[in-house]
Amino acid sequence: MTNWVIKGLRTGVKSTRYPRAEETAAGCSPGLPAATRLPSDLAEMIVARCPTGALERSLEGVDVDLRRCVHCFRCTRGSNCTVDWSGGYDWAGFATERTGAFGPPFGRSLHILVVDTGDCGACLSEVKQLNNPYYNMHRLGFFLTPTPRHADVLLVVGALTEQMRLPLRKAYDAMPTPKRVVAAGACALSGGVFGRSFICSGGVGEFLPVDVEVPGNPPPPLAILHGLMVVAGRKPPASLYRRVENSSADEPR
């Protein structure tokens, strides 16, 4: 027992330094496609490869709707796949221009209810990582709660299936005000490869007023943390739509 205590003291804290410092560990983010200047014929060919319509043809090349990207990498891997790719993990943005973050009373403490509305297991697995020692979301004042009565934030993952609409509505209605909704993952944002269909909607926003959206399929834990910090008012939001007219920089849609 003594040896384990000594080893722990020597090892020190291994939690990520985010958000105080940039995370440099390998594999913390798969990155996202960036708006890219391309000749018209090449742009049309690459846009046609996208299975979810995340890539859109523009006058200068290819624009990107990050809400629809499912990380298939068909736009950046293989012959003639020349769409630029950006790293980082500050991906979350406000769903609408009317969306606002929580005020100061909620800035340092949020209780989160996670609802799986038809997830394949990928996004839910990333959410579960937030409680492990490396990400340790408790250090940031974020706590999971099993009951909507104590929840400030409703974190939704998965394509919204027909069977989960009523349970999701009941959970939302049972939450006290003020409350916010965070949708995480391409399926929750746009339906992904499953929706819009006879069994799935085109995103949670068609059913509930979503405040913050976290793109990715699945989004890494740091991107989900960024979404929670955006809704808490502790980090600025990112744009969910990238246009090539601004040299691949983020712009509001």
Contents of the next structure:
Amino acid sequence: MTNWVIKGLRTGVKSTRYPRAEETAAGCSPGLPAATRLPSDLAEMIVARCPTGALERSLEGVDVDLRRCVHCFRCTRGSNCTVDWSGGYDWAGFATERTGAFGPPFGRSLHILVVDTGDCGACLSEVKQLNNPYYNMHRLGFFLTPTPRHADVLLVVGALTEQMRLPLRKAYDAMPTPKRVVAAGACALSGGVFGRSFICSGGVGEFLPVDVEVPGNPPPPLAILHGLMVVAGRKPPASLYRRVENSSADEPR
Amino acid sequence: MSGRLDQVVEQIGLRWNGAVRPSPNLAHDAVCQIECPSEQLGEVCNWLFSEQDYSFGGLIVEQQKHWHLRYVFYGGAHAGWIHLTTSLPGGESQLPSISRLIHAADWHEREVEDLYGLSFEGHPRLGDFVLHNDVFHEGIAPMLKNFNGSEPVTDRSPDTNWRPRRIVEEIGAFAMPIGPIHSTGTAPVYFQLETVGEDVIRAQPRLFYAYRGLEKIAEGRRADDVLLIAERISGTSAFAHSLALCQSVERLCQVAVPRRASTLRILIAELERLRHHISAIAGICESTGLAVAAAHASILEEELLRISGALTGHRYLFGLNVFGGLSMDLEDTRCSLAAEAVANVSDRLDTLQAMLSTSSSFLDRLEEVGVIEFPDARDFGLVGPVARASGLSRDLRNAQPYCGYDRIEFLVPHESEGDGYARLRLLFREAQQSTRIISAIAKSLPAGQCRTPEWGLRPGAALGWVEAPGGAALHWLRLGEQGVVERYRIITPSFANWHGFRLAAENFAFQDFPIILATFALSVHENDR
Ligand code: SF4
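For comparison with the form predicted alone, please write out the form predicted in complex with its partner chain.
What follows is the entire complex, opening with the chain shown before.
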């Protein structure tokens, strides 16, 4: 047993400095498309390439609905023209004006119930990474709980299948108030690649009152962490839409 | 090349004397299609499976003018693929079950019954399977062509009194329900563990909470949009599944993939396998409560995710495979950097293995626990590391090589005990092989293009296969005119291994259950599709 203790000590601290400082290690985030100025014929072409309707034409180029992007990279690896790509991971935003973040009592300790409503497993895997030493979300006062009775936040991933509706409803109803719902991943936000079908709902928003949305397919751990910081009221929300601004200012944040 | 296949086909012709007709088409890639009347089906399948050492790949149903059923078998090196096909005469929807002879076909038949409404005479247990009877009523068959897959099902009268069947009847017997939401951050699955005391006597999983109807929603979409679906069958084996689909398209349209692209594909596929195995190892450590080891394994897992992200742009390797190659070239220098980083991860993995192999309290939880003997593994058609830990060492990478795996040196390790520890050791050994392949490839990447530019989709059907991290994955794609998908059948390793999982869990103590589950490294998402 002492071996393990020694190995633990030798390994040292791995945790990211986020949210105190930016995490800059390579491979932490797949990035997302940025709103891009393009002439209208090219814009049209590139919008047609997007499989999920995440790109929209605007007067000056293409706008991006982050909630729909599934990182297929068709708009950036294709030939001829491409949109700009932006890194980062502070992507989470408020779903509606209605609720907003938790107040101060929840700022330092938040218990989270994760429900997978039918994803591909990547979102769930990224949620699991939050407990690895690199992200170590305990240090921020975030704890996963197996029971809805202890949960303040319902973290939903997946496209919400018909067969998960009842379990999800039961879990939500069993949570004490006040409670918040964080939906993470394109499938939970907009149906993603699965869309709306006989079995998938095209997003959990119609079924539960979602407070914070975390784009990405899957959202990297730092983006989910940002979503939790937002719901706890410890970080400002980002905009879920990126629009080309009329002025000369570039990509809006 | 396919000498053995020829012999087998000839013998079939002799034995069944004309009733069973091999057709010479599909001659490429050592695939033989044999037409077989449904009455003979069981016999021929059984002969292939029991006497000729073919593995049962899966059942593929297609609804055309008549019902077409395709039973896919594959053998070891040089034995190729045999597709036994049978058609039902118009109006008929019943045929004999083969699962009494070939247990591996059990869940395939249940799935077809549930989603297509065909029935299999003599199958011991049909009904509630993919579609849950407490959500949909029996008789809804979403895979039928005339079923509208884009609208929610409004007409349903679910059986609200439905309860999982209990099998154990004994004084003091009780059933422990677990799930579908259980533990912290797990995929949805329900277990009913039946017991009369300490030991789990029956462990029946109820799956398909994450059924996303992928085979259905693929129909009518364009082939390259279906590639996005393939990546999302199982996000943690995304590259393997997209590769399987790419290969079926490339085989169908006879696209030659440039050597550089197929070599890079191997590199990425092995990177994914390595990450998958390390994640499974982390899961095993965690299930035994060995927190330090679990933390170390998950450090390595995160590092591999970052290596993948830095190399390909996506931590789970999405968006990389395209028909005819890769969506972007990976420069040689970046590949060697990645290989160096992988080698570093692998060194630390070896250290972890050495430490685990001397932690007796850890080993006690794994040794002689969750045992699957070789005959059971074979009967249930288990695949991948789970099967290889029970001595069933078939691996598509060398049995039916693709991407040029036959030009690469690697071993397919196997163990014989079939217990939890054998499965853990196997994961470590396969991880070492993957590292070896990655560093060998990174040193000698062929130059050239990474995507075939000019080619067109054509109608027809083909099978693509891959040894996914979890085992054999088979993708059958039928394209119609203009590259529209008519049928997409996805056969996944988790589907096979979930079927056999209860064998390992039964007759072991309650507290062993989560550990046995972890050693199987099963994916709910890959199973449910
Ligand atoms: S990367 Fe996102 S925005 Fe670009 S085409 Fe794909 S889904 Fe659309």
